[in-house]
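One chain comes next, on its own, written as structure tokens: the form predicted on its own.
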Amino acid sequence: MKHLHISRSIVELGLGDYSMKGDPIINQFRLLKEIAGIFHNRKLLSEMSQETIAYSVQSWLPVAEGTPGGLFFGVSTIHPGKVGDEYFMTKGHFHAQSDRAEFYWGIQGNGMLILMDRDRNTWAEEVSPGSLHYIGGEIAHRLANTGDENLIVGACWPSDAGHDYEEIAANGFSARLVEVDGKPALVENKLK
């Protein structure tokens, strides 16, 4: 930065959809068939396109991965769909460095945060837009959409936090988040 030089940000907030632009945003998208062990009917799973997709994250990482002191922002974009009778969501995790936390808010459509404890105590927080949801540390969090269009949530977290996915995708979460009755119920997780 040069001394009393007025610049634009480098990246820019859709405030509609909160899509961002900008040369140091990533992109990601996550397909069916990359998350098809979270699912418990695997069947079901196999007959759908495995190219389907289930949610794409947006990320700004301003600072170097890992450095201590810094925020990073993002955003996921949950579809709508079900495996039989589970939403679609996302693959859930703690963080690398566990007592690090972060903030969800609810931009568009409907959902949940699942949240689940190191005991495996495991609950949800409906999120909606305008709803502001504070993950401690040590918790594994997910969302998953329990609506019928694009669940869109906004997040923010310290740059040295890092993402644990290993255990989540070893262990599970304790309980599933399904559709009983047309709504969403948290159940038991019989797999893992």
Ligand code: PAN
The other form holds:
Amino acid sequence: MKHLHISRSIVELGLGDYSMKGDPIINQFRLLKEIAGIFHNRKLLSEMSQETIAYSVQSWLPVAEGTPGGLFFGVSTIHPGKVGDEYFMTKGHFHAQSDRAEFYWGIQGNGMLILMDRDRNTWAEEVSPGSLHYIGGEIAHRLANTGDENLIVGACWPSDAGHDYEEIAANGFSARLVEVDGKPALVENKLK
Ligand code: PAN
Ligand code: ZN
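Could you drop in the structure for the form predicted together with this ligand? We only have the form predicted on its own so far.
Now the complete complex, all chains and molecules, led by this one.
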């Protein structure tokens, strides 16, 4: 069917802002009210505009979710902001097939990739344009925007990785990324 046929790819990246264009693109938006549970200071959060977009994700899933051997591609945009001293961040997850790894890379803005292993050791890598991050299997991952512009991060992960949000929703990460003396710092987070 495709023999001798020449075409353009069905998805293109805007190399300025990395916006993805094309038919199969999925656009997701996460509002503050939908992710309230991930922040420490719920009272402060309840006083903020609940419709604020904390982050958005564009993704291209060229094969069905769960297909072994395929790859998914995404671009996450975390908006600048804080709930008290805690930076806007993604929900964070382990992969459901927990040995499945992922690449992230920084495109625009400044932030942190917060990582946690199964023993609940938590650490972070600085994300900035050009930074490249290998997230091993069994490592929970979350992005936080520590700057005052959008943090844009690319991602590529296996199509059979899946997402396990429950562990993080129940117990969080063992540390929170907060602003201390004007700089980001990881501080211990007691189990709920
Ligand atoms: C990313 C994330 C994206 C949004 O594409 O899904 O940054 O974060 P949450 O999924 O934690 O809300 C990825 O890690 N995919 O596996
Ligand atoms: Zn992931």
